[in-house]
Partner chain sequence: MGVVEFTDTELMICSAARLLEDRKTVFVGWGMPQVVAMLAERLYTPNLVQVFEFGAIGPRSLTPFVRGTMGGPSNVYQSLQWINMNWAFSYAVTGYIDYGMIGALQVDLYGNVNSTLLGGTYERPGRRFPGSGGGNEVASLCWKTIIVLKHEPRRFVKLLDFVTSPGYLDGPGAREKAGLPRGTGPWRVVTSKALIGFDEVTKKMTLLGVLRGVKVADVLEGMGFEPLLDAKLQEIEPPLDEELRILRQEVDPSGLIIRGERMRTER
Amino acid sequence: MDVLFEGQAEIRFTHPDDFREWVRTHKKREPVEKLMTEREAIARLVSDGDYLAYDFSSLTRGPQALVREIIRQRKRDLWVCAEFTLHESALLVGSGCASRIDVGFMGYGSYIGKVVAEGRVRVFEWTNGSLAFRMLAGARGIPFIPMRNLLGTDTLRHSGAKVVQDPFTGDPICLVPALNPDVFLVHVHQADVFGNARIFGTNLFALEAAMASKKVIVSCEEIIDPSEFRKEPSKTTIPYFLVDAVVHLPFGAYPGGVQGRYDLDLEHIDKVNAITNDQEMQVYLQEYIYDIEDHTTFLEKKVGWKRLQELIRRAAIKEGYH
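Keeping to the form predicted on its own, what do you get for the structure of that sequence alone?
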């Protein structure tokens, strides 16, 4: 196939055979208990220079407690991938953890725009759909996957996609490279100690990303008995053999929300989005992350049960996922 056009972005690419060999060597099928603290999970499974992905946004079911722990442990030179990223991108960059970002949508606030303009973080533009397609290719063990919806856009120029001549129709077709992250973070409604996980409500590419990633950390609102997964296997979103760590983190998406559990805390989100410079960023990081021992302490000292109860009351869906 003739290459008609190439995007300008740098890409992280793993040969499908290399990824398959890594999985064969490191992933075990035996159901073993994987429950650990957020400190243990991040220390064991996230290394400097890793490509880090998560499947949802800052506002809904994002793995925010795990992101705070990454910052607390001062991981460095991370390449972050997210379809829809807001305040955690600013925090990861402001803390010096992230140096590159693949993103479908990034905003709010002026801080992230400022550091991007200054060249302190490299941002590569994709779309939500193209990142999902890249994960799908990674999960299926193919080097690329064709799609059409990047064609004719400026985003194509700033991505790492290629346009080739379709051998069947002769028309231009866009190819996006497979994505195989080093670590996938996902926050779910329910999990068991072996790693079986359930997501209720909107789900972007949780299963595909778990299949495509070398290591998977699941944080959950609730730990349930493994027998519940055997009773209703169709409700399993991610099977245990893809998962490397399970972390019990109620309100782990805060200040974002979780469908049917609690609403997002816009006041706290606005606090992060109001950060405009490095001094303000360091003040926030010190108060809400560096000086806080763990997620439980964060909820107790910086949020409080009264506020959490209010967010629970605000949730639009109260039940239906048990």
Second form
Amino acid sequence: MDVLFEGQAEIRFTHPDDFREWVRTHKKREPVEKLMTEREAIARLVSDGDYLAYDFSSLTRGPQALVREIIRQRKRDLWVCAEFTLHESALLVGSGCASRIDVGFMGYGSYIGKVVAEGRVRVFEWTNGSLAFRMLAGARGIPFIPMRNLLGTDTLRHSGAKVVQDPFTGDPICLVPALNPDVFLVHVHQADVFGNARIFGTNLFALEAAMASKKVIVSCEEIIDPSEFRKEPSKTTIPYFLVDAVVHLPFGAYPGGVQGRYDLDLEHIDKVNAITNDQEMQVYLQEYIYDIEDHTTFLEKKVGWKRLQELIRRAAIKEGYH
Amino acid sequence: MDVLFEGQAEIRFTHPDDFREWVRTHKKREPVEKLMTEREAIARLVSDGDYLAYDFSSLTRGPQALVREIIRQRKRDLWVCAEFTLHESALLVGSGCASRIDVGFMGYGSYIGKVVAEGRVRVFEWTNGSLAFRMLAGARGIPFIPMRNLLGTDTLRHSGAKVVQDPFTGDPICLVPALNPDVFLVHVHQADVFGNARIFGTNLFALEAAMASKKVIVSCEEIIDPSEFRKEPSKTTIPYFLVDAVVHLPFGAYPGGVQGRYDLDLEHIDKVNAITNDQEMQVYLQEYIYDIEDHTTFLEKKVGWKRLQELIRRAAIKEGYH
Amino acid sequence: MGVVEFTDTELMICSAARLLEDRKTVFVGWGMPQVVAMLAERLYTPNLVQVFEFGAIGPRSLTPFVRGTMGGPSNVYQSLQWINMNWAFSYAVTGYIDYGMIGALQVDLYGNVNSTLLGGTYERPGRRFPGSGGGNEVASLCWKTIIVLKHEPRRFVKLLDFVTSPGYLDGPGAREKAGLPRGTGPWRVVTSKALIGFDEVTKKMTLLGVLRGVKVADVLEGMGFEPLLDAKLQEIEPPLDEELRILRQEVDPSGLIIRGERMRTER
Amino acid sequence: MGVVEFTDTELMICSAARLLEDRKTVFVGWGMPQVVAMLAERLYTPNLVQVFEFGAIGPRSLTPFVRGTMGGPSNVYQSLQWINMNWAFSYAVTGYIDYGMIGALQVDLYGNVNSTLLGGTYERPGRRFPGSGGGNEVASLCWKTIIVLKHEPRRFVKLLDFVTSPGYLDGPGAREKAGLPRGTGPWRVVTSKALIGFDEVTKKMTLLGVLRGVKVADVLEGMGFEPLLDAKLQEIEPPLDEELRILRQEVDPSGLIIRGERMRTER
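Go ahead and give the structure of the form predicted together with its partner chain, now that the form predicted on its own is out.
And the full complex, kicking off with our chain again.
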């Protein structure tokens, strides 16, 4: 295949056959109980050096409690898919967990920009659309997928995409490699103990990433009975056999919100965005993550029931979220 | 792009830019009333020579009333996407409407096999999966999509796919061209007058094909108020701006069933499958299509309310279909 | 012990059902494979996850089986997930589907399958059949493919009239060389007389077992090629009473699916 | 007629909102474009179909605007369809999206956009910003892209520090040659002083209008390149009372989005 142009980024690429082999040997087909604590899930399933992806953003239905647990366990050398992300990149880099970032949207706040400028984390350039498309290719079991964009830009130059001549039209077309993360974190509205999961509202690539990833950790607001899924199969976002761990974490998206359940806590989010240097970062990490045992303790000591009640109260819109 | 192997089938291929141009100039973005009779919809939107696709099968939620109207209007030279299809191919060929078929699964009954053997219709070889994947590429606006199958077979040889060396793995990979039908027919549970549509249960490629096709005709069991869609946006299968006509056709899938509504009528289906030659085909077409004014008359004179009541009664499973 | 009477179809359904493993996934093709999966689920593999190409994942299909249905409510009853065709095949491509089950008009020594045409040319076939459907996907992408076909010698041919779905193509390594997923391929051929596997090294068909009372020579007679013979040739037990009861009373009381050529064997 | 006071942000929001057409679709980026769409929907384009990259199609976003939100319940209120990112961008690739709206750190003469970094090298940028987000998709795939940025001369440069999202690249025909969809490209640049278009033939930026009371020389001063001047230069009306009322009272009563440099102009 004649390559007209090649982006220079390093890519984390898994041969589709190697991914299949992983699925064959590691993914249980039968329903087994996968309920565990966040400590157990992250300890068992996230390894140093893993490629990490997650669904939605710090503001809405992001897997924030799981991300905090990764930081708490001081995982190292993670490669992060910064798709549509806001402050996760900053926290994961500031805590020394992440060393590489595939950039879709790297988040606001000045901290992350600064550490990138200082060369303390390696970044590779993609876009929200191309990372989502790479995930789709990963879920379709194909090594790459063509795109009509990235073309003509420095984004392409600093990505891992290739440009070839399309054999059907003769035009140049961009090919992006499949993405098969090692770990996918997703926070959902409802799950059962086997891992069946429901999201209400939109998602970035929940099913794509669950299918494309070697290890999938679901945290949920609510545990429901497995029979519920079989009554309304159209509502199933992720079937159990893609999932490796289920963690029951009410308010697990805090300080972000979960549609129909609770609103985001902008005050806390501003606190994270206000971090400008390592010292402030360490203070935040110490206070909200390292010194806190787990998510329940975090809610109890660092948020408080009164605040949570207020966030629930603010989530007045319930339409469509059931 | 180095092509290692090339299937020899003729393909209906639309350059993605030409498809975009069609969408730009023909597809109304605002909600306008699109309710019309089946006669009007087919007369306006199906032209001789069109490439035709439809969702699901003769047995379940197929757009049978719309297909009968196409036959009634004696459209000619259609190229049919026989994806997961059963007796539609036979009827469309037997009536002289279709001259070319992209075969996924061409249907049972001996009639269609016979006319293919006699060379009276041109066939091109694909698979259910590759036709669905071609539709996905059409909906993604990309000229082709890679697949891990078709490879190594005569199906590939008689398809329009190409094999190239994958620039990411170095392995051979199959590329199938995007499919952008001229017309897509879909029968749904609920629609509004603007074309918003809901399907309950599984589908083949309802949204893919609606997005990939130049003209989309929705027939529905039930017309509901547009505000309903905005209350539960996750249930919207197809948004109105993809749709060109809405036809209210209760029992529009007959003799197939619609999940949660009415069961299939196996006796009538057997009647179609029993057709073995042109004479029998003409008798069937005359009695059930040509001599019948429209769908309502068909139900009244050829099925009867008693039979329909029985089919409704048999559709006892309602779980998930709402 | 007496004599058991059954049809060739019933025998194939029962033999195939016994092959499936519990706690695994199976991609179920149209027709007989559906009935096989239903029988297996009721008798042998309660935790089998069925996957249908039209997007039903993990249904617990209701009996009786509705003839011809694929996608009807009793077929997709209590699924885990309802989605669409591209997603259904995605589960197969990414390695989530352990078994696939398809029918065939013809097979060859390497388990390549024809379901497209018999005789003539592509443009003017002697007889034309439905084509691949999802068969090519199943045979290409599932880990182990089970082929079910009637034991008629003319169906076992040296050279297929058309290669619809890939077996081991022309021998060891050929699938991988063609670009098909590594480690996949036909695993068993279930016929109305025999159970056939594939030699690990040569990838050639290997006779693993014959129906009780049937001679190996009867199985091989008239086949267009000679399969290898397994060192430990098994005897295939005819349909069990319980299998037949479920098939005849629960799954297909109308008898329209399980009908076929009548056979009898000692119990 | 008196004097009207407003911020540069308010001006840009109002100017951009006036550009949108009713009964069209718009791909809405994060931040200011969301507020533009809300204002337009309330005042000018009640039938505008908003599309968000995270899968909300056609929402009727509620006011007040929740700062930072993209995907929250009031943001996606009463959508036509909730789906995911790949589908959202599919609407853009297939030609269904008429307008796209994005911000920029820098633009050049051909409307190429930088939102990635300023100064230094790629590995060691002087300052690093969030990157493309969905900006590259929007600028590549929507029919007409509107770029909104503050009128600071240093933002209008001869050579971008980084080309994040494509304008007309290096001139006429370059987008098509690169493989981008035919007939797309930047359409307007909305700044805090001017409205800029692109010449149909040369694809170069063309000054279409300046804010009432602002001199053309003020607009051009310090820019790294000189745009063409349209023969019929328009005067841009400052924010109307009704626009400001909606922005300040309904959309952003907290004033956190619409705050900015204070400006004043004769009514």
